[in-house]
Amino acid sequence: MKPIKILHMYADMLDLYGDSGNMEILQYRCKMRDIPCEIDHYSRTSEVPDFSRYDLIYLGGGADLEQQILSTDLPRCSDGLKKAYADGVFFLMICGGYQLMGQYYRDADGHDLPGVGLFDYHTIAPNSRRKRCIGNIVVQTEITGEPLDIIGFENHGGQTSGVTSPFGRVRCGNGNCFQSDIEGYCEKNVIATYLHGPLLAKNPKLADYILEYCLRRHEDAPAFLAPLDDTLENECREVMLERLLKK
């Protein structure tokens, strides 16, 4: 079977609130069931690799002084980014990655950083600093063709709006904007949030979507993924909706 490969990108700047284990919990469902699984890893000197040749890109989220650094590395791996989104490598993208694949984010200086321009949402950040969408937050969605309630935690002074296919809905915290009604951007191979937690660590079914969407990429994919025991998982995602939702 050949490997799903990924690409994580700025590893080394893009890792707020411990993102990264969002590529520990790829590998350690993959390797729970005996699937090949390769991390590359891009940083700013690192050569602009064929983005079209793997089955996942990941940037995870960063603050404003992050932003602005990698900002002037981006543009050259724009084209490659926008050929290997037209060719179905799937994107995840978290807070920091997800507003700068926008056209651009305001930083609560008045700068604007262009963004790569992959999808037509925009970010603005308050004049202060201090305000901000921060706490648990829960977003359904229906990316796995149900209804499935995502569980993560938002800490963000950044305004994303022009999203018009959004994550899922907001069910409990802020999501896009103080106080909206829906969070992040969404395609069947795009997932933008501002979930950091890390996300996949609290939500195996989406990781398992995700994993499922690369392995559809290869002739030789199973048909279908083995079940794995989210007994604990589980188990702790109904503490915390039951927590937040109030059931």
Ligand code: GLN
Second form
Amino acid sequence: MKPIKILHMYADMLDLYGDSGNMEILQYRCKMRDIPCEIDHYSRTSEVPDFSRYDLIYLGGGADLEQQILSTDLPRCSDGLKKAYADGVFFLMICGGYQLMGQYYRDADGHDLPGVGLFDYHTIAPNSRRKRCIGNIVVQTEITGEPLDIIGFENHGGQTSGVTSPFGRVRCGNGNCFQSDIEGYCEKNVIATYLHGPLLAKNPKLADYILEYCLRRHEDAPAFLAPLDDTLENECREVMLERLLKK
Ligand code: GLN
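So the form predicted on its own is up there; where is the form predicted in complex with the named molecule?
Entire complex below, previous chain first.
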């Protein structure tokens, strides 16, 4: 069977609150099902790869300083990333990575960092670094075809506007802006979200949605994913949902 191919971009610089754990979860859930999965890395010292060769492109979150540095590297990736998106490669982006794929991010000092421009939204941080959206968050998404509560942790100053298709509806927490109704951005092959956590450890059904999407691109892939024992994950979810929603 052909491996699922993942490109983890800037793992050395975008890795807040365990964001790299999302890659471990995908690897683990593949391994348990004997599905080969390969993860390549791209950083500022790498040659620009053919992004369309991948099934999934992943960016974690990072603080303003890292975003400032990366906004000078991203232009060389821009055409390749746009082509990969048009070719149906899945994009998963967390927080700082989410912001960098939009039009621009205006940081707390008022500097405009140009984004890749893959999507129409933009993000503006308040001038005070103390004004941030911080805490546990629950978002209800329908990306899998039925309502699914996604649990995570948000910590961002940036306020994102211009989102036409959000990832989900906020049930607890802030989302795209202070006290927003909506969170993230999504299309069938895109999830951009403020949820750290790591996201996929707390939301195994979302991890499987992404793996199923990747596998559907392979002719020799199994028709469905074998179920895994998520008893522990589901028990943790119950505790969190009880704590956060039933106040
Ligand atoms: N620097 C960005 C902000 O504060 C992103 C932070 C993050 O990735 N957690 O909005």
